[in-house]
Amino acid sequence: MKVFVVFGSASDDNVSQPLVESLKPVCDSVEFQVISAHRNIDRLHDKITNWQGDAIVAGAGLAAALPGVVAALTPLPVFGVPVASQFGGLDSLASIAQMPPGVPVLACGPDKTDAIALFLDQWKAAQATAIVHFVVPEGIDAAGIIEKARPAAKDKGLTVTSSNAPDAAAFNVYLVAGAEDIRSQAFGLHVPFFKTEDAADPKNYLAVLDWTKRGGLWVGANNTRNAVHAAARLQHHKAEGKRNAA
């Protein structure tokens, strides 16, 4: 697995440093380097568009604009890293994971890169499927948010299903309502589950934040579409692997 990892400042090497560390025993090959999206657009589009290998992985604080203009370069799979600059790394975190349906990216919480790390060495061994397979907490109405998701996922030769537990055939995408509905251990997503009236409330996104830190990659709240987009990403890069060894 040959993987980049870009960060948007050198002031940010206590994250990016340990990152390309815990890589190094998972990825046949870490390369590194510092790219603004602010200061060195162009840099970053010569280089992003004529990088070839699995997955990048944009790490930036603050505005965090990075990660999403890479995704938007990419038909890679985006790992972002949100650091923790201030506010705990709330405004790097939005900014990385709320992103548009289409232009995924698979946040990790501020500063948690392991979970990117345990993400990765579970995605060689992972089977391609074409299920993207939503699991819903006990009495959670989700069924709204994973109809928005079928179109997409029809667009991608994907198909959606849900139940209240996981499916070992597909690429499971986890609804999280509160903590215990997180699997930061399992290989798969979390969608930050609102109703819409909180989802209008900007202080609900602090347990969004708690959640993040807890472990596992998120997309943005109610995000079913962008959990479809980036399966995807996944999957269809490890086919296109499996058919470039055969």
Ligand code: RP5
Second form
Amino acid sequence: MKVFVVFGSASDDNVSQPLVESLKPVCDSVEFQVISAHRNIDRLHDKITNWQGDAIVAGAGLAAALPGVVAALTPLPVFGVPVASQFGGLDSLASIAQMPPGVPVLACGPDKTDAIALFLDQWKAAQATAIVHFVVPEGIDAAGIIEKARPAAKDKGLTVTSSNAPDAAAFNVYLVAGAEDIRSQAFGLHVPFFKTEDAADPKNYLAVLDWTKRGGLWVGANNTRNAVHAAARLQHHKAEGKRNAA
Ligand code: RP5
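Please give the other form, namely the form predicted together with this ligand, since only the form predicted on its own has been shown so far.
What follows is the entire complex, opening with the chain shown before.
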């Protein structure tokens, strides 16, 4: 597996360098560069559009545009690392995870880079599947947001299913309404779940910050569409046999 790691600043080295070390046992090739989305946009465009490999990991602090810009420039799976420089990384987490539908970034919690090496290791071993299975906590009515994911899934040749338990034959997406719903060691993605009125209250995003610190990879709140788009990038790359051996 060939992975490119890009961070917004050398001042993020305290996070980027342990990440690179954690990826080396999992990947055949790990390339690292500092390229800022805000300061070096032309160089970033050239690098990302010409780079060939399996996945890109992008990290930054503050207004962390880098992972989202990278995801807009490549069809590859993109992992995002919020750097906790201020507010415990709340600013960079929201910048990275709260992407518009269609441009998915799989974000770890602020500075919680171990989740990425674990995910990549599990991805290597996973079978390709065309099923995206939403795991819905007991007592949660998620029918509306799951319905929203169906057109994107159909467009990508994927099928959406849901139940209260994971499906071993599917790519599992865990809806999280409380910390007990997090499956930080399981292969899959997390989607923070909020009722519409609760998603209007800014204070509730603090719960997401807390949840992501417990591990796992995350897309935006209620953003089932980006869970499907992320699954599509992962499955397409695997099914097409595009993984690079060296
Ligand atoms: C972000 O701004 C970087 O990723 C870093 O976390 C922060 C500060 O960057 P420097 O001014 O230290 O280069 O884009």
